[in-house]
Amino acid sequence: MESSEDDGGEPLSRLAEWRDVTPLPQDDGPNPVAPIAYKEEFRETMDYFRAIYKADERSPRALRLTRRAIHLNPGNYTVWHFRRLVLEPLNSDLDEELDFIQRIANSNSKNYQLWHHRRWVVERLGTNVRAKELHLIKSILSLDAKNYHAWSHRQWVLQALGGWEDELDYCQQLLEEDIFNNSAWNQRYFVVTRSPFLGGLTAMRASEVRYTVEAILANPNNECPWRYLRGLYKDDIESLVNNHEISSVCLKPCQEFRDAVVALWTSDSLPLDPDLATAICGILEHVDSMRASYWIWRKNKLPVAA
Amino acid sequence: MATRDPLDFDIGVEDDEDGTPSPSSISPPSSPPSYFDRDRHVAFFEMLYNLMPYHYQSQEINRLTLAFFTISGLHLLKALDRVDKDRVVSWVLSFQAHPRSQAESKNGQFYGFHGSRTSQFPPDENGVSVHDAGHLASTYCALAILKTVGFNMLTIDKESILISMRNLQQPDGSFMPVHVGAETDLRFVYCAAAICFMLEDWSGMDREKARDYILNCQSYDGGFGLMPGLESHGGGTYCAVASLRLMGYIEDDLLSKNATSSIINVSLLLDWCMQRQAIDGGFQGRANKSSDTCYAFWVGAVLRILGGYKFIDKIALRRFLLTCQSEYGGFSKYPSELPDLYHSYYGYTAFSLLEEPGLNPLCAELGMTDLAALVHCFLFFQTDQKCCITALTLTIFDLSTRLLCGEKTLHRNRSLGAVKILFSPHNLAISVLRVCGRCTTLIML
């Protein structure tokens, strides 16, 4: 099918294979705005692409041309779209296509079109490629554990194809490597709330609270576990406020650490010791001076003591 | 290196993309200027408006977006005189996809604006347009450019845009940017909302479904991810909050109004936003990540919309942004790197939010100048006494007595009536109306 070798970057006009095609230049009009000073190779490739695209030629050479265009311009969604149109009738080997995407991803791991194309291929291959996909995403995350596209793809794979069994362990591993990785905390929340194997948030809460409190005590300066803790009580804030174990954890470092107030955040309708909250806002005005006017505003919004 | 869309945020940028001069090793750090170097920025953007270096060829598919940055950027810098408005209008309009008939506008394709000439061909002998389809983000940019140069939006064929845009909305309320298939996320919900807002017509989308999708994107920590379940992110949060505001689901300046019921968890959102200002004064896009110029806009604009911008440490932010200001003009993502178009644009919007003198004020919800964002409103008026002359001249000021839209002359003897006028979305309350040199009774909208 498609050659795994690139055609060496030889100008298309010099290749015999393309002799019958008249390249279609871009019609920029008489007064283009913000024109780009295209390099020759780019301009030529896109001129040939336009010709093939307009003629709607879905052939092996068209496939090779899209590969070339993608190398030069991986953000061009029209080229990716046409490649999909060409792949179907050619009955191409989609496993090879995954390899192709992977090679492009090596230097373009943050490109929406590439990931969308990958999704398209995986949809057609189904659960057979689930393990391979999850493994690939792991390897991309090992280079950048916060790659938003990779996480988005991972969540899609889990929801579309499954594979939840080891996901909590994976989050655990990432957090051991970097407890400050907010993407890993977010994924943990995703797994805990959505995995069909874990029983949901309420069932998991007790063990998650233990884990999170440990993380807080190890690094009270880390915003992530504080927010995660509050997230565990998303629709049940009263339980959080009434939990003495948590309160004592929160209050222990509050003299020194600015993030303490996060866990004490509550809605206006619940009773709260105004003196304590007032005192904490007062402290924060000084230790978190960047947000001083915010803490003053928060203090003024506290319910007045009876 | 510039990213693809205005909404590609931080997650679309590669550090070592092909063609980019290696940023970190170029020049030794010199002491940054302590002021916003407007003249240099104007020169930089004027250069890009006239010609983009080849490094931007990988952005080819988003030509309209690149043009939007340069034109709107010059407008922010009060240098729109560098732009040939008529030329811009005809160029932008040439990107519009047109159905051949009313029926065709319902055939599933999106008749918005193309982003570049890659996918746009002249129709063949039979008048058939091959692969004729627009893109939501390009359409947003096209309309934004037209508004910026003062084009009369009432002359745009908005029907085919709006009717066909509905095809792009998914059952869960999100939007696909092109009809042939692509990722769906909050960026395109925002584009759709902004398009409807600029065209002053909401028939292009189901607002309630879009609202529901947005609400599903609010994370446990108060910010919004780009899709439900994803990590909260400065760009996603902007798209969510700005969309809700444009669609009318949240009021302006929520915090001052003590709104206890709101469809989003405002207090948690506010706290999340406030925590995004890092120790170096800049804003980060996600917890525990580096500060990046553009989030001074994405997160700053959210705070502005909510009424919480006053809480940030402006001095610290300004100091950080100036370390990202380039001696060549423009801004870079991180301190002491080479500038790119995207971060430069959002650096200017950030300085506009900081009310830097010499910059035009910003419309936070649309990411462009307040002046460009003007929309029509009806103004009802009544004079104290019947005017004896045949012409009535209305001079309209906003609350701070800034002249809004000059004079509007009505050539009839009227003491009571209505007139349609352009207003800035933020200045819908008028304080003074002068009629024929005499003060009148006030007017409501």
Second form
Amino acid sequence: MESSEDDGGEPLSRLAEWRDVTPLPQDDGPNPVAPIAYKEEFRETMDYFRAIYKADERSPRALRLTRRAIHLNPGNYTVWHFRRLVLEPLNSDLDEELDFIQRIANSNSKNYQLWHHRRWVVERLGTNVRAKELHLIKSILSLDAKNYHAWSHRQWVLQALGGWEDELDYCQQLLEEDIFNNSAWNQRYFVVTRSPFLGGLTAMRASEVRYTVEAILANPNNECPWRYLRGLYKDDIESLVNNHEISSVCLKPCQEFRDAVVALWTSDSLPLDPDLATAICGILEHVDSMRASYWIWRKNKLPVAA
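Switch from the form predicted in complex with its partner chain, shown above, to the form predicted alone and output its structure.
Just the single chain follows, nothing else.
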């Protein structure tokens, strides 16, 4: 595709193939207040790029120029966009394009423009690259488990190209490695609710509740499974409230918390209120005297126990 582009970084003005092009300088207006001091290589490259962009030249040299410009600034959306316009009429090898993208991604893995371009290429290559894409994302996530771009691309690949069959097992593996990985919990919910092989949330709810309850009991202070549990009952809070299995797991840490509250109560003359929230406000009213009025107000705002 671009194997002939290696010019050793020679200035474009010295290359014969660019002699017919008049560079188009950046227009900063007649009196720029704070002009940017671009490096000479960047300035020259972008001057030539503006010229071919204006001429809408879709040629092999234009493709090579976009490559040079991307190396200098991988975040330039216009250059990526024009590269796509040039790739199609040239019938370029898109597998080679994926290799090019990956080399850029090695040092720019959170580049929005790069991931958008990759999706465009993968759309045209289709299911032939599905396994390669999923494996690539696994590699990225093994180094950065919270990479939003990688997760977003993975979800797109699953929806566009398939590969759902092993995804729940992959989520399980990630959570075994780190039960606090909120990205893995999010992906698990995505799979449970979107996979065409699992039957949807209603079919999976019972088994997912059991899994989540076990995770909560193992780490009650882990916010991830608590939020996941709420997600399992989205738009069906009544079922959540009436689920005995969930009620029992919620009461366990509450009882431990009540024990802690009782231990903090220092008054011998006043009994501790049986309502936990009211008791907490009562304690804070005494130990946090600067905000005593607030805690009195907060206590009065609590719903009256039935």
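If you superpose the two forms and keep the largest set of C-alpha atoms that fall within 1.5 Å, you have the rigid core. Keep in mind it's a predicted model, so treat the numbers as computed, not measured. Positions refer to the first chain, counted from 1.
Here residue 35 counts as shifted, since its C-alpha moves by at least 2 Å between these two forms after the core is aligned. The Cα position of residue 282 differs by 2 Å or more between these two forms after fitting on the rigid core.
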